[in-house]
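One chain follows as structure tokens, the form predicted alone.
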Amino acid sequence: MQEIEISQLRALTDLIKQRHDYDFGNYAMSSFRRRVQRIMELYKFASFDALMEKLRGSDAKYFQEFLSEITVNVTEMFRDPTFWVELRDTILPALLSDNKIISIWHAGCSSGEEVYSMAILLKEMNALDKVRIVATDIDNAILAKARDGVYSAKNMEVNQKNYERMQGLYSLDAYYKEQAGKAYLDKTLVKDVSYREHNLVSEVSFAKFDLILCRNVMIYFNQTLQNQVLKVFHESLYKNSFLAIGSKESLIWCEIANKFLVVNNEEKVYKKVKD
């Protein structure tokens, strides 16, 4: 397949913004191109123009599928186990010692594995009832999957290994039931989680939090958009609260870097020290 040109991608982002009010103009173009090419192969579009024509149409269901493919993030439970150790041993105890109830925002929560990981961690710390969790994503379809908490059973092997490396108290299968090749997570873990659609690209701060997790999302954004999103996170944090980002991401270069203190550079955890 012939590589999609930048001018074509610009035409595509313009169309999506005008017709569907989603702005992909500041996504990292190399990543955006790969995902568009994957969509063309997946849906067997004969040409880029055929994809454009489909998106010009009134098929809302197809656009939802397109959105899911463009924004999908590969995720797993307890990804980067040493990060979860840092949360359990340092960050969460610090927050829980100062507050009766703390608030956590999972931004770009995707299919919800990270939210379940957090709930399990908090349950093992006897702190699940002391935390208010908000989980957001741009994609309603993926949010529905997060709410359901049903995953492929074959994925649970890597999740179990991560949980063991994080030194969980039990075995991960204490938190799910397997049936017909599916793993059904214990929904009581997330009964108080608020799931909501939220677009990091175009929306502003909507609440204040003690901890924000946005891991492996900003790698798909260009520098302009990363700056914009980080400003939203800064506004959404109480002073002396924490932000966790992905292992390949950084705050060092951003416009508001001086308003954060590096807590753990290896695990990419930062503390807001200035308003």
Second form
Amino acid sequence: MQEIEISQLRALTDLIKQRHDYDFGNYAMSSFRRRVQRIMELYKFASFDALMEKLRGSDAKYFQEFLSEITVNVTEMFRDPTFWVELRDTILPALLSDNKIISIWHAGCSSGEEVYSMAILLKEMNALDKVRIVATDIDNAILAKARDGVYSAKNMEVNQKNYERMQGLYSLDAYYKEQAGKAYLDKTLVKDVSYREHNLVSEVSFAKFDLILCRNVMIYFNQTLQNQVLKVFHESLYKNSFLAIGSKESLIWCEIANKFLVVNNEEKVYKKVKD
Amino acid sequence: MHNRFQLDDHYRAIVIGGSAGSFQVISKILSALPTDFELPIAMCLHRLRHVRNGFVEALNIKSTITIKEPYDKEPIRKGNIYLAPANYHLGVEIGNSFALTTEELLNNSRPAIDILLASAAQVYGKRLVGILLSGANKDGALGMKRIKDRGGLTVIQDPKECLIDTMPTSAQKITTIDHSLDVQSIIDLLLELNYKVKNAKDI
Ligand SMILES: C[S@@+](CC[C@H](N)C(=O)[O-])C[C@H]1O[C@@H](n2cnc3c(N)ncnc32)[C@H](O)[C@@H]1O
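Please move on to the form predicted together with the partner chain, as the form predicted alone is already shown.
Entire complex below, previous chain first.
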């Protein structure tokens, strides 16, 4: 297939902005191009113009599907086990030492594996009831999946390995039931989690948190958008509270870097030190 | 001496892909580069998805230049050698920086060679050199085609010399390969490239 040109991508993001009020103009070009190409193959669009035509219409149902495909939802439980060790052994104990209720925001939670990981970790620390969790994503369909907590059983293999690597107390299957190729997570773990639709590109800060996890989300943004979103996170954090990003992300090239201190460079945990 | 391959002096970056049977090859190449090698090199080598550490260290034992796994949006700088990290796709982004992603596996791989090569071709066009080494699947073939389509230079390890030749021969099947070379000749080509690029700058 012919590769899509930058000018076409610009026309596409302009159209989506006009017709559907979502702004992908500052997404990273290289991966955005691949997503568009993938959608064209998936829905068998004969040409780029055919895709444009489809999006020009006001088919909201189709746009929801488009939104689900243009975003990348790949995730794991306990992704980067050493990161979860750092949370369990250092970050969370520090936050919990005051004996107050702490609040955590999972920004870009995808299908919820990260939220379940957090709930399990907290439960094993006997702290699940001391925490308020908000989990957000741009994609309503993936949030529905997160609420369901039903995953493909074959993914549980990787999840189980990660759990073992971070030295969880039990075996991961203590937290789910397997039936007909599906893993049903124990929903009581997340009964107090608030799942909400939230677009990091267009929305502002809505609450203050002690810990924000935004892992493997900003990698899909260009530097301009990363800077903008980091402002939202900065505003949404109490002073001396924490921001965790993906292990291959860095704040070095971000405008706001000087307001954060590196707590753990390997696991990419930062502390907000300046207002 | 530096004219065996009749290379142009306009190249700005090199991308290398390799899989099964390529580790020794890449080690040998990296051990032969001068420490002031000018062009940035980005490598995508198939590797275990859930082992984050160890691979770059193993390559660094032999390499004359310290190889690093780039962060997302890290600027691409000359004189540096980069390796795609475990479990992330590595791409080149407009503005001359890297972009990492967690997209689905491609050709059963993450990192996938096609993603690095095709995205680099988009950004560098004819100023890119692509090198594809030994490997057991077809990852990288389409990427080589993208490089050729945009006017870049395509080089494969001579299939006769490859431990497993599926990767370079897959590329041969779908695009024009400018040079099919044994490892020593790939090294010679890189040295000639370095010489040309450096001298072009001095004029
Ligand atoms: C690769 S997943 C990351 C999941 C998890 N945090 C992890 O590290 O495994 C990226 C998620 O970011 C979401 N996302 C993309 N753009 C977003 C935006 N503008 N606002 C909020 N979420 C967004 C996607 O829908 C997707 O679920």
